[in-house]
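Just one chain is shown here, as structure tokens, and it is the form predicted alone.
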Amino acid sequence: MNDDVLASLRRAVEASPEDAALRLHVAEMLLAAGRHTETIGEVNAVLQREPAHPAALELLGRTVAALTSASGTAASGTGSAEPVESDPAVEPEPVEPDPAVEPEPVEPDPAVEPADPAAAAFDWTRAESEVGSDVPPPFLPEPQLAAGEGGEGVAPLEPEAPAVTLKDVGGLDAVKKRLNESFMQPMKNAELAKAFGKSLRGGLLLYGPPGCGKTFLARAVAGELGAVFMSVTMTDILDPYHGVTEKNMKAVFDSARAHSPTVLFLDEVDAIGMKRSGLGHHAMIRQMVNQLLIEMDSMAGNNDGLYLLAATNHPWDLDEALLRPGRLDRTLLVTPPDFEARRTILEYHLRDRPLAGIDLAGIASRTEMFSGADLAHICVTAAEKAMTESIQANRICPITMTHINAALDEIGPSTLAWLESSRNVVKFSNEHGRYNDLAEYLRQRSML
């Protein structure tokens, strides 16, 4: 087996863990090399995603058979001694009990479980050592009960200390400048901001097309402020039992205050703070929005070291009450990455792969309006094409511009649909000037 090819294929599997065909190909190579434990690990990874996968089940059967055969050979020593079979024509002579001797009755010990002959016949310790720890446990852990069923609601969110700052954000100089002026400088210089009458209340709303790095920017803000980072989504808060959603919301804010300085990041905030006028009789969702407003207002008197950031792809779907002064009163458009940002993103996603003759500047110049997620998809697709070529050639074929060009022929910018839909908002719903930065961005690209 070519170890270099196997190593390359495993890197490809790490990049595309959902590719069952590729993972099973790696498993076939491992089985052919007699590496049964690793084979079972790869097969089980496929079966965890698709329990009835026929090729995976068939390969697992062959692996178990090969493992059993290898174990049998090892147990029989050299294998030269032939087993002695009993003669079915000769019946064993029965032993008659002595009637003069009465057997003493044996009382069963209730503390001792009756022995299971089948279990005693199988050496589980030996089997475990042969198979290893790659096989997943037969039963999953018990799920945590929701509040109202004996549980305590959602598990508490664990804050993290981000290791990134704005220096790690490639390009986007205009976005970073506006972010620094409207949010970072006042927070870093609280006393000076108060002297100039600059309020430290309220939070920052990041909006823009999906996949353009709003969450990464929020982490970078936390790094700049020397704060821990807590990210919250609707699934962390919403609960089907009456009153628990509001308790979860309060618990999140209380936890953020307890770990201050903290950047509390509300991801997809339009799902948490949607317009109450469109909720109709959905009382539970309305109460969640109301509780969010209450918690944001409580920050006015207790916001030392608590910084509120939120992100959305659809700011026009937010309840207006969230956007008034003292709440999410600062907005920042996170645009698709510019040339320098695209170059940085491409370099990051290609850095651990075999490369040859890659023109990062050329790719960046051809990918205007591509999101960061689009650029990552290009790198993964190009890697898949190079990997397929490597399999056919039975050697490592690095990623070249040929593979990149083929990927670019298949992938287009996903931000255009969002920008098209936002154009109507700018045209007909921007009387208050909230989306002036978006209008300017669209005019620069002749889209308005």
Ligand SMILES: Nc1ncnc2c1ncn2[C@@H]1O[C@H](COP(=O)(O)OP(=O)(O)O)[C@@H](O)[C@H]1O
Contents of the next structure:
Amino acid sequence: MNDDVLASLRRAVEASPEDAALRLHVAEMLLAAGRHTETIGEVNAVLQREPAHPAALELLGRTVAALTSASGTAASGTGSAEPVESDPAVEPEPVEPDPAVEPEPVEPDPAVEPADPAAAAFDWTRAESEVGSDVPPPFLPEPQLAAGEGGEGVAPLEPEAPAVTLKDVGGLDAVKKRLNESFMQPMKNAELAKAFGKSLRGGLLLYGPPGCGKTFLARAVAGELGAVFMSVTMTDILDPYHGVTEKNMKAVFDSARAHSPTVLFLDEVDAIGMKRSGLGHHAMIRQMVNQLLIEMDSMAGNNDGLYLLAATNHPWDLDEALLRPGRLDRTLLVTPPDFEARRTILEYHLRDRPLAGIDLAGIASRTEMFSGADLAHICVTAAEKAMTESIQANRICPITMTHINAALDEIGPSTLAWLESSRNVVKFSNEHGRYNDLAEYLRQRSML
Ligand SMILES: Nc1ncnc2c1ncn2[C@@H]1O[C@H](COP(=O)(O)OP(=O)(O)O)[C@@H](O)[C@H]1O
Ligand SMILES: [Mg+2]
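Previous: the form predicted alone; requested now: the form predicted in complex with the named molecule:
Then the entire complex follows, led off by the chain already shown.
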């Protein structure tokens, strides 16, 4: 291929990025040169503007075919073999994993592996990766006390200017309303809030089942306030060297103040806030909680442009001291996404993917109690199924409701277990009214 020709064509594409024909011409040249990744990039650029562009889909099909035969994992549809016909009018059966496509778990080669029958029978790597997510990491690192040396401290926080605001948070009107009343309005109207005797000190604790948007909301709050967003995970601050944990915590708050206005987001705050009865007696955690209390108590409303947000899946495990007035004294339940939120999340995760006949509202109405993370999982699973089918059929098969339905058969809502386990807390430990919104939510669903 003549690189000069290609370079000038690419300049032309840059000058008129909307010209699909030109872009596809470049893509053809790249494909002919065996530059598959770049080909797919150009074709995708066309498909993003026009998802059903026939020539682009056809070219993508050829690129995938070229890729599969080049990589030696040829499906039945490549080379001289007959392509597998799939009739678009017939809903395909849930895709059987094709042994020619799905790589089998690697069989230990008896010629290479030591002849240990037990080792051959048990795949440790796989077992570890399966078990890994269920085994909590060791709570604290072993102190490595190299004599006389102090720790290096936490890596400097990355301040981030978030591009999202509350408008990007789908649905959740009740949550947004409470967020506004208890946090945004007072912060934005400091003088007025003072006149009404509303405390501006302390911060807001977001709690709720995992994967339902606590982190996303915190970022959106920063965007809404036009503030810098800094997120710190509590376990990152812990350091086994004496005094370093406090130093780290102080550095985090100092750095947040230096960038003000800042939303400082303490993620997974339960990792440190363990009740004294639990692991909280550990000296290192104690130091951290104490320093956190000092920092919170030194906050004077939004005068120093520092907004404190924290998140946890288990607020009831937090040390009470953290929840006293002037500290994380406001709590907000971030509920599982409602219909509107689910639709927004699904739309987001399906954007830029080839689709056909997707009924977003239909999926949203069938996924009550699914978390944002569950919904993302459904979209990825459906996409994988469509891709497997595409490789078998040797053409692009867009994601259809068949793929979504198959994914829905495999994936269930993950928030129910959390809600179930929160019931007793609401029943027996809601004396401060701290979990009133949770109680209300459970009652509405006849779970309380
Ligand atoms: N209401 C919502 N609107 C848009 N996206 C959402 C919403 N709720 C959750 N998400 C998405 O769901 C995923 C999980 O959210 P995340 O904030 O990480 O959950 P958490 O911090 O509660 O575990 C993210 O990709 C997030 O963008
Ligand atoms: Mg989170």
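Numbering follows the first chain given and starts at 1. Just so we're on the same page, rigid core means the largest C-alpha set that superposes within 1.5 Å between forms. Quick caveat, the model's predicted, so the values are computed rather than measured.
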Does residue 44 count as moved between the two forms, where moved means a C-alpha shift of 2 angstroms or more after fitting the rigid core?
yes
